[in-house]
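Have a look below at one chain only, the form predicted on its own, in structure tokens format.
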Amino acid sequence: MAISIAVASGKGGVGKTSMSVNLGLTFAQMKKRTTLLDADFGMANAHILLGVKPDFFISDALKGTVSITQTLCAGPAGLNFVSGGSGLIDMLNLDKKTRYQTIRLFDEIADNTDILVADVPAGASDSSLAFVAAADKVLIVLVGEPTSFLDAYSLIKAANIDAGLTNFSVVVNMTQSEAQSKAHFEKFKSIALRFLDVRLDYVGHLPLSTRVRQSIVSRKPISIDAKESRENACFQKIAKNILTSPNNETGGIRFFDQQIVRNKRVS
């Protein structure tokens, strides 16, 4: 059975993207049939991390002009890549019926697929909260920064009230070590169940990386690129803690219903 897992921030520039990208490719190295989604719709950039060049973006599906098995793009380790495109204004807002039809074309990919790993917009955008409350797991990309708590803890709050989710799996960036990740997530985490009954789960984080950056720039992933660096390791502790961590049961639009893949079947 498939899974979902969407990635998210409440600010941008906290490494959500180049997480989401070695996140997918860690997985596909792991032999997991993963893909990878670009939900920043009319924004995206994870095709220039990944150093690929899709034909066809969500907006042809969306469209009808193309199946969504024809959007995935080859990437390296085998992970499929579908692409939101970038420059493509009509959609940078997304209806709650465009959000839906989106969410239910990966219907289609349920049975050659074992985990889909969203890159969800940063904030609580009603698109950033539509896929997020459509995962079953949320990991929260947060750096040691006193605006990336309140961020951060807004969008929690947001996704808790408006779609009832509990769970949350939190990732510390940009850290000088361990010791000072998880003493950011202890911080983040005594401020947020002060005023929210959620679940926080600390699944690991990655060093402030010189290499991290460089990867960025020659678009080669750091995952696949400098397999034996700590950096891969780090990636690799994250994927394996996120496939352990509790999902979210909701009873709103999910990706991979489970009951509406089955009638796709007998149908």
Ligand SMILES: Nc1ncnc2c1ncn2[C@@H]1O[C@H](COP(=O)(O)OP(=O)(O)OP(=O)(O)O)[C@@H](O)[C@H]1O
Contents of the next structure:
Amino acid sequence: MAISIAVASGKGGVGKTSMSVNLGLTFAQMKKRTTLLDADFGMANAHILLGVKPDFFISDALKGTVSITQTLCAGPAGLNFVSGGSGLIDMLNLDKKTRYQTIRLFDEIADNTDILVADVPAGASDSSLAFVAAADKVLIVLVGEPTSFLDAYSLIKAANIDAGLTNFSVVVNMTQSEAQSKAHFEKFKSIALRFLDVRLDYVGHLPLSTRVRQSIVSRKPISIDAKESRENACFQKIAKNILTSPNNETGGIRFFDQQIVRNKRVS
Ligand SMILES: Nc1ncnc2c1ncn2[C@@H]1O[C@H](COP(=O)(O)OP(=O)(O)OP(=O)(O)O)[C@@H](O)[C@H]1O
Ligand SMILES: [Mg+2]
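Form predicted in complex with this ligand, following the form predicted on its own:
Every component of the complex follows; first up is the chain already shown.
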């Protein structure tokens, strides 16, 4: 059964795309049939990190000119990639119906997919929340700054109150050590749990490192090009932990909704 993971943060520039790309590649190397969705419509940039050039975008599949399978392009390690495109103004503020259609597009690949990773845009817009709410697992990327804490808190609160999500995995990025990451997590958790009835699981960290920045400049993802690095060890640990973290089971619009997938197969 295919599972979906939304990578989100609230605050921008905290490492969602770096995390999504490397986790996608890590799952692919674990022989999981993985698709990475760059859901950052309008500002899509995951293809640059991956070093691929998509011919088609989600908007093409929504228009019906191509199927979602045709939008997939092959990345390293067998990772499939689908882009939100850039500068697609009409995709920036998707209305409710289009958000639903976007999520349902992926039913077509349910049988050929083990894991869908969605790189969700910063902020708590309706589109960001729709992708978060539609995923089985939510990975919150946090950095040790008050603004990151505040924006992550706002996103979790909205996802909890508006969509009923209760389980969130947290990765702490750009720290000096694992101990520092855990300390940031504990602080964030103690603040969040004061006001929200949710479960937060620490799933790992990524150190502040020039290798991460350089991997983007050189377009050579760490999980492919620096397999022995401490950063790649972090991605492997996060990938393993997120797979065992609890799923959200809300009644709303979800990726790979099994009942809908089954009905589509019959019709
Ligand atoms: N662990 C790290 N060490 C050093 N630099 C990092 C690390 N993680 C991310 N960066 C850098 O931070 C910048 C933002 O990263 P990234 O694009 O992955 O963030 P994002 O959350 O996707 O941003 P946006 O909200 O704009 O989509 C990039 O220049 C990236 O190289
Ligand atoms: Mg990004």
